[in-house]
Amino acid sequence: MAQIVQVVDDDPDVRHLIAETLRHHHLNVIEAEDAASGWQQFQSEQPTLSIVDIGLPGKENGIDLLRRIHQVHKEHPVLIVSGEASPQQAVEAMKLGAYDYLGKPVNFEKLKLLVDRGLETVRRHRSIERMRATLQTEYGFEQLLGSSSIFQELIVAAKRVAEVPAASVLLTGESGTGKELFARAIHCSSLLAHEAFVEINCAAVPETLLEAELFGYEKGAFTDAKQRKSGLLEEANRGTLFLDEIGDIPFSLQAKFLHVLEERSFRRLGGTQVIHVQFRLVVATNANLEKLVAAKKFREDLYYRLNVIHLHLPPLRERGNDVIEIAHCFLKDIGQDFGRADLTLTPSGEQVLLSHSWPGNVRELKNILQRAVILADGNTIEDTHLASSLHLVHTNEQQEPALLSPATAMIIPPEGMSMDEMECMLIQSALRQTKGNVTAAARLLKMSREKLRYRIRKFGLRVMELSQDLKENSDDA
């Protein structure tokens, strides 16, 4: 967008000198001689910055024009210029939002510096808005799927919370309900969106390291402290700090963290310098903090300090048809990942999803759909594909001896696995269940016998060895 500077001054000589000076520095300049024409010009040309003389002729002066501009565009930078204004007028102009004041006769070197400062402010604001728009597209509330009344009421409440950056937020709910997504949406929809979003899972960091991760440390604070390291509290300054699984924070660390929340200051480990911070705190847990307080495992004063705004995320089983809406969205994403466009869900498949209790919530739903897509030959996901996937999961949960092999349980190793490896594991599982009977295995996998034989050759599987493995396991039992 081209940068346009508006100059509003009734003195034609001063106005032209200012305009020519700025044009010499490759800026586009428009001119007006009074407040009325300046206001019309502001509306039609939408300048990037305005330079306004206070003592304009007519019914309105420069202060009036400044007030009108900021009624419609509060962030628009206005530089006030005058040689006759009283100190009271200059002070009033600054209170109304003028970003600076320049007296006459005009010092053109200082004028250029002030104009550059105003334009840099505009560039920074636009950059922030672009960043905020990008974050909203990726992490905003619009990305949280669900039309049920209980979920929409939660969205409305979370949006209100986002507007108050000082308020701490406690997110509770079962595992897989989307607590991290809500934390990010609150951050990205707030005035802090352009600042850092810093997260840590308190359950994933050993107790001995968590304090150092949060507070940082000075060189020599402990044996392995070879140099100073900033902690997450510093990194989150002016932004959002998200502590997941807050119920697992060590009791010995809770008092120190409470002090940070109350004083907004701390010292690094081994340090003496007091560091002041300001951040929005969002914490999440699937534990019952009130029970932990009663059991003396969580400080009561810290609990009340965290529980300023409490948002409870409902489990998927309580959200009605949201499961169908989310499933269709997941199928679209899975189709793109697997190179299978136009994946669809049959009405009978939808009924299977609606009848399931979803103990793993949205996370479980995504995993089940991925398995179902692998089992399906075409692009239509039937109830049988979903039922087979759910059977694999629940059989693993129930620990039935006949299906305890990794291939059947579909446990993904920490280093990950390819889709070919996952398909190979499914085929191995089916062949073990059918004692090497290819026809029966093909029936389980909802594919033709010829397709299964092709895949057996593709992966180099030996049916007799799989059958023998099952027999030996049975003999050992």
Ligand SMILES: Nc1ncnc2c1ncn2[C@@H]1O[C@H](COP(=O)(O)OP(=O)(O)OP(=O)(O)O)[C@@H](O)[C@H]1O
Contents of the next structure:
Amino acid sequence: MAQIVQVVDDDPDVRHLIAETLRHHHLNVIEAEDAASGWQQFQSEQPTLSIVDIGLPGKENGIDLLRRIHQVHKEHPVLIVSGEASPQQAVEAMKLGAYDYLGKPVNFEKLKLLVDRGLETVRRHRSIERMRATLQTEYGFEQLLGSSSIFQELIVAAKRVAEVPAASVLLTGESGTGKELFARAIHCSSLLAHEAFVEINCAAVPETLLEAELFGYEKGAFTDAKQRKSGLLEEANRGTLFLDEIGDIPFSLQAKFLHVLEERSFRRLGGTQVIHVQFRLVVATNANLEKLVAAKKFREDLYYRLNVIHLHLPPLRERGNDVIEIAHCFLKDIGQDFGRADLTLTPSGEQVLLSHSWPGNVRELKNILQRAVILADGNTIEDTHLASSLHLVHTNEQQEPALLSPATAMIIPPEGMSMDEMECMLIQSALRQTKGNVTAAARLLKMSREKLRYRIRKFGLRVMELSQDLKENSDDA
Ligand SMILES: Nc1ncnc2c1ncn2[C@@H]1O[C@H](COP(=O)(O)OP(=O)(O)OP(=O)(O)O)[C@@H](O)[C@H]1O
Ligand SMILES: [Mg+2]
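Please could you give me the other form, the form predicted in complex with the ligand, since above is the form predicted alone?
Once more the chain from above appears, this time first in line as the rest of the complex follows.
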């Protein structure tokens, strides 16, 4: 967008001089001679910066114009020009938020400098706005799927929290309910969106390293500290610090961390300098913090400090039809990734999804659908494709399992399961995957072909039937 400078002055000589000086520097300039026409012009031409003389003829003066402009556009830079007669008014204008002021006679060099600086500020502002908009579409609340009222109420609450940059947030919920997604959405929808989002998983970093990661250290603070390193607390300054799995923060570190939250300052390990920081804290956990407090594994004072704004993410099974809505959206995405654009879910498939309890929540749903798409040769995802994937549910909590890899974790049915039954299921799974090819299945199961054949006989499995079963599934599709 072209940058336009507006000059409002009743003295034609001064006005022209200012305008011509700026035009000489290749700026677009528009002129007005009083507050009323200046205001009209401001609305129609939307200048980037205004230079306004205080003493204007008519009912309103330059200060009135400044007020009007700031009522609709608080950030618009207004450079006030004031004659010697009006120093008081110049002070008033600055109090009202004028960008700067210049006395008359105008020093044109200074004028150019101030205009350049004002325009640069606007440019920076706009690029931050653009960046915020991009972040918003990529990581904002829009990408959180689900129309159920319980979920939508949560989004409304989270959006409200996002608007208050100082508010710390505690996110709880089962694995795969979207805690990390919410943490990012809160950051990206806030005024801090262009600042850093710094994330650390307290469970993934060894206890001894976590402190150094958070606080940073000075050279020589410990044997391996070859040079100074700033910590995540510093990196998150002005932005958001996201501590995932906060329940796993070592007890020894909890008091120290609470101190940072209360004082908003800390020292690097081995350092003496006090470093002040300001960040929004978002923490997440799928552990029950109250229980940890009762068991004396989590400090009560830290728990209260973190539990100011608590957002609990409901499990998928309590979100009504969200599972169907999310499944349709995911299938569209998976279809794009796999080059199969027209994937559809049949009503029988929807029924399977609705009746499953989803211990791994949305993450599990994503994985099940990916498997089902691979199992289905056609574009229709039936109950059979989903049911065979759900047979061995994988709910690996830390990582998304690789496609077509065996289940990484099993959900054991309430009535229990023997090792033999488990082995039998694993073998069936391998045979399904290899379409009944025993040699390939044996390789997958890391056992010899002979051993596998023995087990197939032992469990009374019929290999041809298994592959036939799979074939039928795909034929149905
Ligand atoms: N409402 C949602 N809409 C779309 N995708 C979602 C939603 N909730 C979760 N997901 C997806 O599910 C997966 C898991 O989400 P996320 O990592 O945020 O869960 P989490 O609660 O942090 O889980 P964990 O406790 O295991 O760390 C991600 O792939 C995420 O994109
Ligand atoms: Mg997570």
